[in-house]
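Here's a solo chain for you in structure tokens, the form predicted alone.
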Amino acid sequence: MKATIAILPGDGIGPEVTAEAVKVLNAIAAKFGHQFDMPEGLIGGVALDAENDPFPASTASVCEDAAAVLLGAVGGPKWDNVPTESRPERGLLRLRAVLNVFANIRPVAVNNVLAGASPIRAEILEGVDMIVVRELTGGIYFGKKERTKNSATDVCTYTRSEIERVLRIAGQMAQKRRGKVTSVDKSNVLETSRLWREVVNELMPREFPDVQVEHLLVDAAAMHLLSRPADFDVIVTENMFGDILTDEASMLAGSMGMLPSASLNDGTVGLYEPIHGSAPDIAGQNKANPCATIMSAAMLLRHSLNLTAEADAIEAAVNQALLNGARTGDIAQAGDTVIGTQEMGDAVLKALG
């Protein structure tokens, strides 16, 4: 297969942890016999220093011919005081309005071996494996902003048809898993949410008869994600909410280095990335875990490239580099030994073969 992969590096750890990825796709190619072009654009910060833009129209024309993007990290306290607009993160929404990418899949599963790095007691952990699907174009991030000296406003708006397009890819995933879906909203205090559990009610019966579906209010969330994590199978819930409760779930992991993602749309398009954030403090300290930006490769190779074995060789490596040991500073517990960002990617290329 011939292929374009557009690689957005962006700020902080994201060039270190993109460039092995970018490495395990090129072995995964050598093996495979494939071709990938990946070409780089700037986003975030960097393109803002470089171009006075987040998302510069040479980024955004690498994007447009690629069959997939897989992105770094934007952002970083340097950008601090710029004005919204033209704030890094922004470069990240207008990216995911350009390839109107409306799902962001997170999947979320406790590896035994590092049941021990996450905070949670492990008779907890055990059992826990979910996918969390977050509304991702929609929502208070993209709603009106009005600022003034002493008074702010984000206006948060969703439509019916935002919302069953989700559930829709929630449903999808649930029939082949578990058969669960708990829609997480705020149902007793925001209209949104009103909405939004009002069009889980009609639309879940009606198309997914044979799924299984809870409701939960945010706040209950959190606590039973941390509380009965195995439980969950699908959770499907708008923009805001998603963005936190991943974050939180990501503990259940053990780090958020070890936690990829997925955003996609109706067609094979899609932007992958690790859900972790620009981590300025290492930055350049080759200390990040790049084992989520390699999990984000292999979901692109599976979901829009449809290189379903290929997928499998990248997270069967993953594993077994940690069942050999490989452990960077955010994995390791007492006695391990600490390897950094390019040491852990080689491990994985070993453990590739």
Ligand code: IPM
Contents of the next structure:
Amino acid sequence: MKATIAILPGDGIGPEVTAEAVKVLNAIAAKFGHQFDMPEGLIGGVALDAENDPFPASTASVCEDAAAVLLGAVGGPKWDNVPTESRPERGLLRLRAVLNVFANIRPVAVNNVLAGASPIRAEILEGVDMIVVRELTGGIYFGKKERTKNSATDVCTYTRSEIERVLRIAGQMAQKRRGKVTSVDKSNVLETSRLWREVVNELMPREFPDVQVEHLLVDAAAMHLLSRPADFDVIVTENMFGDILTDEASMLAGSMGMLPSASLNDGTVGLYEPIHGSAPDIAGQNKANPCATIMSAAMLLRHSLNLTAEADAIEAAVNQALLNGARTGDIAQAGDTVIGTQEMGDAVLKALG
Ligand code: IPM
Ligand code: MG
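What would the structure be for the form predicted together with this ligand, given that what you showed me was the form predicted alone?
Below is the entire complex, every chain and molecule, led by the chain shown above.
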């Protein structure tokens, strides 16, 4: 197959981790006889510096011509004081909006090899295998913002159809898994959450009668994620709650450096990125864990290009590299030899064969 994959390395450790994913994609292309064209685009702080825009038109056009987009990370202290509209993060939000990728899929599974890397006790981690479906193009991230010296406003709005479409993705995923959806809201306080819960209670029994539905308030969900993480199958929630809960959930897997994500719309075009940020403290030092980005590339092959065997091969290779003892600093335990970003990429390549 011939396919164009847009690569947006971004800021901080973004370029280092995407470079390893590109290495792996090239190896997959050679092994399975595909041709991946991988043009790069600027996004985030580097785009702001170069083009005075965190999501320049040149990048939008690279993405529009592509079957899928693979992104590293955006942001960093260098741009802390730029106005809201120019912030590196704004570039990412605009990209998500342009692609209309309203469903952000964040799988959280505990790899037994890494159970010791999590701060949570091993017996609690047993059987943890969930997918968080985070609404990605609505809510407080995209509402009107206002600021005076002494007051600030962020508006949170959800429409029925925004909630329905993301619930359908969650319902379909649950049907292929263990048949359970946990909807997370704050309906005891927020109006948007009351609408959210109402739509869940209407749509789920009607369209997914075979799926068991559970409601949790977000504060309780934060606790249950640590006390009974193995009970969750599919969690569906709004934009900001999903952002917060997935950072928390990543610690079940041992490290943020292990969690990939796929952001999907109704079609096949998707945006794929690790859930971690730009980690400016370790940027440029060959220390970052590229596994989340490499596994995001696997999700890209599976969801956007329908290349199942290729995606499976990448996931198996990451697993094998870990089994062989490959450890970046974030997942290393006492006594482990710590390797760098590039060496972790090489370990995955070696396991690919
Ligand atoms: C994420 C990140 C982003 C978000 C930031 C960088 C805007 O935290 O993808 O989880 O909040 O969505
Ligand atoms: Mg986040």
